[in-house]
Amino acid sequence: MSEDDERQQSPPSDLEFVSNKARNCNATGSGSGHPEFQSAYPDQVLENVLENVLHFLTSKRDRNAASLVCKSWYRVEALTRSELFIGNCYAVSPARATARFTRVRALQLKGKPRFADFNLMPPDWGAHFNPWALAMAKAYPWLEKVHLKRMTVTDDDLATLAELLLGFKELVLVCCDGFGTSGLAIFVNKCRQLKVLDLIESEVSDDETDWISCFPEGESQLESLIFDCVECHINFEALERLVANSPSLKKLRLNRYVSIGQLYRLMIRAPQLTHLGTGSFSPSEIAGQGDQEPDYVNAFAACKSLVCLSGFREIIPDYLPAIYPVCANLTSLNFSYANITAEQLKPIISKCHKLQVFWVLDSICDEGLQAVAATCKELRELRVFPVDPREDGDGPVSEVGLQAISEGCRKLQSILYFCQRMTNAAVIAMSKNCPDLVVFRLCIMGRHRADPVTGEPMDDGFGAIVMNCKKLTRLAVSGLLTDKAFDYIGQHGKLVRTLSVAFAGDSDMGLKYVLEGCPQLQKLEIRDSPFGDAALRSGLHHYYNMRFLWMSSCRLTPNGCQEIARAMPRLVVEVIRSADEEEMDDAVEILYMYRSLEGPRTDLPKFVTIL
């Protein structure tokens, strides 16, 4: 057996199961002394049958009420477990993982919570990849997938991974940060079987590596390659040439330094795609302009499998015409991106009558998603994110759009929706008109904005939507709320699991409301909004059962963070201070709250106390 073959073992692909008592007895002899035979005894038999039955659970929902049932199922249930979930990296240590799940393949790991995203969280809080990539090499050396989100990720480490993992073949980086292209470079050489390379919104620094042309020469088994979110010049005849050399690949989206010209020799090399991000979708500057157009439509004509379309980063609306070959056969449609209006919306959004997912800019106005809504039957997704995110910008959707959307596209499940005004009885058509609704994020950017019609607070329309959205999951509220839109939730909202607030509620006993009415509640995201110590401590009873609780720029004091954490030793309660302060202040600036089997961990920075 060669080195490599060593390295590149499998996890053990059964173990006994021996109860106490069969380990101790011998088999019994008949009278003539000959050994009769011995049946299974049956704990073995049941934790052979479990082991069966339970590699057909794939729900982690599921797996993690099996393993609860008792000390058999936890145990087999540990054993049959291949892909292995953490919500938050400080929750077990990798040595707890790895010991208890010792047949692991693919690893989804979180770190930082969502509020990072929107620098409220100082740089270098943690969440380091190192200490798992370190642990996965050494007890998982067959570890095929690794998905990480909001994690910092070392050059160090994707070598590791490519180093050590011979087998591993899928590597999903969202929101990620702490590496550079010279670290994919290392990744990309290293890793002979890789299937998918996905950087999503991460942080790439540009050490002005050429990682495109490290990939093996020869036919490649890549089936997915996305980095829109990588800010910098690549080698675009070493991404042609590994494009042709992948006859699997599907998914392709490329960054905004790849013109429409060089999409289009990309495109007639891969018809096969079926998800695409088009990159800039703009000519390269220096394109001659006695050159030749290429046939951009035929070239979307020819992708027949084309479901999925995103990218536009530099968008002139004049090439926009050529994806219309693709329109009727997809299933999402990514203008994030796009700064376009309505009327070069319409076209385009009228022959997409198969549209599940739809994200875009608000430069389309209430017109433009009058449109979706006359066409899109189908959509489950809607997100409309704004041009101008400041709070006394522009708002070009409102009320108007969203109630067209209602009405129109009646088997919404989730919406996420920028505004600046929004009315009580558009969110209340949207309740009725929409039951099946499970994502529900309303984001007025104004602070405390009323009903602009009545004048009213936003209650009504909040509590309508936790009323009458049965299937409800998760929650954005904002504009101008009392503590009666947090009773309405606290009443109705049984099922919410993700609650985010922003510059809302009177008093303390808004949050109450929520934290005693809501049992499924696992992330609590508040921020501005006038909650203190009373309401803190009257989520004693939930928190064990929490991912996590993040508040800042609330009411809160180290005292009464202090008193939860002498109450409850098995939650982490961290204050986070800004990263030029030295000791705590007499108000808490951010209180961010976890689970965790381990206890504080070890590599606080200096603005982070635990207490």
Second form
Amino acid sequence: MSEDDERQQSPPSDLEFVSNKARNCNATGSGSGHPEFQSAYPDQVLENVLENVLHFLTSKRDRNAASLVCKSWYRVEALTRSELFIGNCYAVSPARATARFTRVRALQLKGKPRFADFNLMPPDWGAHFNPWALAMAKAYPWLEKVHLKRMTVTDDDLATLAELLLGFKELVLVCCDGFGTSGLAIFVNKCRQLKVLDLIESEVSDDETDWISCFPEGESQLESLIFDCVECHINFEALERLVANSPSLKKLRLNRYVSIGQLYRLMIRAPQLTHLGTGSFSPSEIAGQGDQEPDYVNAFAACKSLVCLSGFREIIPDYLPAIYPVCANLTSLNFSYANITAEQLKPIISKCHKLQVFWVLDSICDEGLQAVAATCKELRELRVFPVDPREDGDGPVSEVGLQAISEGCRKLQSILYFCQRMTNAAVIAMSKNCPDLVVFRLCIMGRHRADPVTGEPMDDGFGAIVMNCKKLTRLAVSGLLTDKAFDYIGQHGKLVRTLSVAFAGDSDMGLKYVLEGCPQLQKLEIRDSPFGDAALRSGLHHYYNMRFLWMSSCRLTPNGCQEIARAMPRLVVEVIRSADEEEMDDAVEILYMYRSLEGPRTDLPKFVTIL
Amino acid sequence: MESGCSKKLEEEKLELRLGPPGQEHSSWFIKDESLPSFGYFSSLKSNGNQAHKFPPPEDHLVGSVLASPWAKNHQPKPPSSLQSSEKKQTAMPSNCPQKRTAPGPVVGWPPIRSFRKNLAAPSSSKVASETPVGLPHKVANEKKTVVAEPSVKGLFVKINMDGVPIGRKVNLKAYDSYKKLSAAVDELFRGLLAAQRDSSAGGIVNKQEKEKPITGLLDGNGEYTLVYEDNEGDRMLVGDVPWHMFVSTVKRLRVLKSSELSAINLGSSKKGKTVEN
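Please show me the structure of the same protein in the form predicted together with its partner chain, now that we have looked at it in the form predicted on its own.
Full assembly next; the chain just shown is listed first.
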């Protein structure tokens, strides 16, 4: 699900697939080259058959495995791969990717490390889409879909996509930046076959361009338009026309500059919507309240296919009852911008029996979570965000809410929970009540905070999670944690692929436990923890199997990092410092290292050194 | 020597702009109120020359829409607070990182993306300050002025053309003469203008026939004329002053219909040509 494709030089150690026959074959072409199995058919026919069969192979991992069987399979797999996923845009160059895979229709690229989202490194670090845009335009004229996460995309890149890729259908930008409304304007204007434009949590600069009116006139094939993150006014009349001209529109997420009155007008034009982001969910003028307000309840009632509701960016809770008609059908509800109380939530959530995904603010308190637990028996994913994201803020949710959820929502698979206090007991309870947990991310906002009831570190709680939740692949830890917690993770977290650590551990042993114990570890991000060079060394056997390692404000020295760089030539070891600092202090502020077939990248900003 | 320094300072002051993300390193420091663990404050203190890089406080509010996520973090604080926050706990590795230290803001903690912050404002205050749609955030953005965004590699200015809703940006550093700029403008807008004409005429797009080159931008003979807005906010005809002087004062470009030029109040001081009715 999140592995690089390009590993023909160093196959992952977890691939046991290679059969005896295939051992004679070498994917890189330096072996004997011919399959052993006797065949009366010429190679070409075999390849044709293979090609047809491989078309059905969609999973990345299966395809990666198939490509290692022998040269012939490698070649055919490369020809038939239509969806290319590259988890780290610097792991492989556009040239190499386009040389190997020649018939790609969909590209997915990820750029910056996740901790960049939290201002831990200067902007301008890299992850530019530009070289990829140019390469794609040349190599894949039939490219239809581009999905980018944490990349810098310029207006020109958008123009490139729109102008050079004739059948382009789908653009999804998640946590991206570097472009503005003028780029959007050109893009939507030139992409005549556009079906999907999803801008999610991206930074869009306001160039004062009315991009909505740049959609071509006439009927459009638009199926999804998501722009809730765009912090600019939009031309509502143009949007209304667009929605009216888009009979296939299923997903529409408005930004907060759309008032509830305007939302109404859109909803009555698009009752076929399945996913709706409501915009501000408040009126544009309070003066209008005396006048006839439209029948919002009716508008929601007309949307019989609505399963996913979000938005509520500047909610006036009085309007909440309007959504009652759709609650029973909702599988996904995102209230994470709605500062509402438990009392305001209860009448809604009590109707949401089918709810599987729920994002909410902690303003609903433990009481609100208890209401969720009482009704939402199908809940798979819960995210509780803080209204007041400070370390020493009020704590409206606590172990009480977590306990309630664990008891009521037994099918829970993924949880992200911000709180000010948490007990081991509640975490242990969740580990036992929710055995299907795949993602467990607990953020106790006070650093180094112990269990308030027992005074103990949070080791046992997280230990129970890795012990009891046998499907766990993603874990984020917090609170007061000793090396013991990491010992547990190393011993039991055998499927963990992503681990996030902050302000935790006592010594190098903590990191060693994890690096030595977790064979599936792909992404490790650590900040402000006392792990040093010795710990770093203990992962040498594993780093080629990982997508990246991030360590900031730990105890690394340039020498220690240099050692790693020398020992592992295919690892790019970046030392990142704050933009103004002198080169190479005694301490390494940020270490970011990742496997790559390309060696050091050429677009380094001044504040990055590659060892 | 000193005048050279102050001129550099002047230029650098001019160069501080609120551009799209990725343009400004210096503003990264000032806009985040919390103390990052990179120890930059020590470099702040030790190198007094750094001071001139910080934009004045009121600029912090400006362009919150434009700047990258970390800028939204910013709550306006007087510069003096930068000094006092040194006392706050840093996340630098120390002898006992596990000891509970005095709580103070730490960069990126808790790990919430900036667009999820500032949710605590109750809806009633929104009601009170609400103005008709289209205005509330324009008020906040009022201070945002049209600016040029310099960077190491280019000087990007916005350029709009009459009759074309899509604005573009040009990198003035890529050209060294008005002729080249004029050619670039033609290239940028020719297709867009043709598309606009087609959509308004309701006709079928025939690229070869309908795309006319845009000429005469500089001599007043074409259908369109290139004008610019300088650092004093005046509108000027492009082409009157030496190129390098133009580049240093231009803030924004516009392509206007020549027939409407007389109606526009052009700056008088540097005008070489006049456009009569």
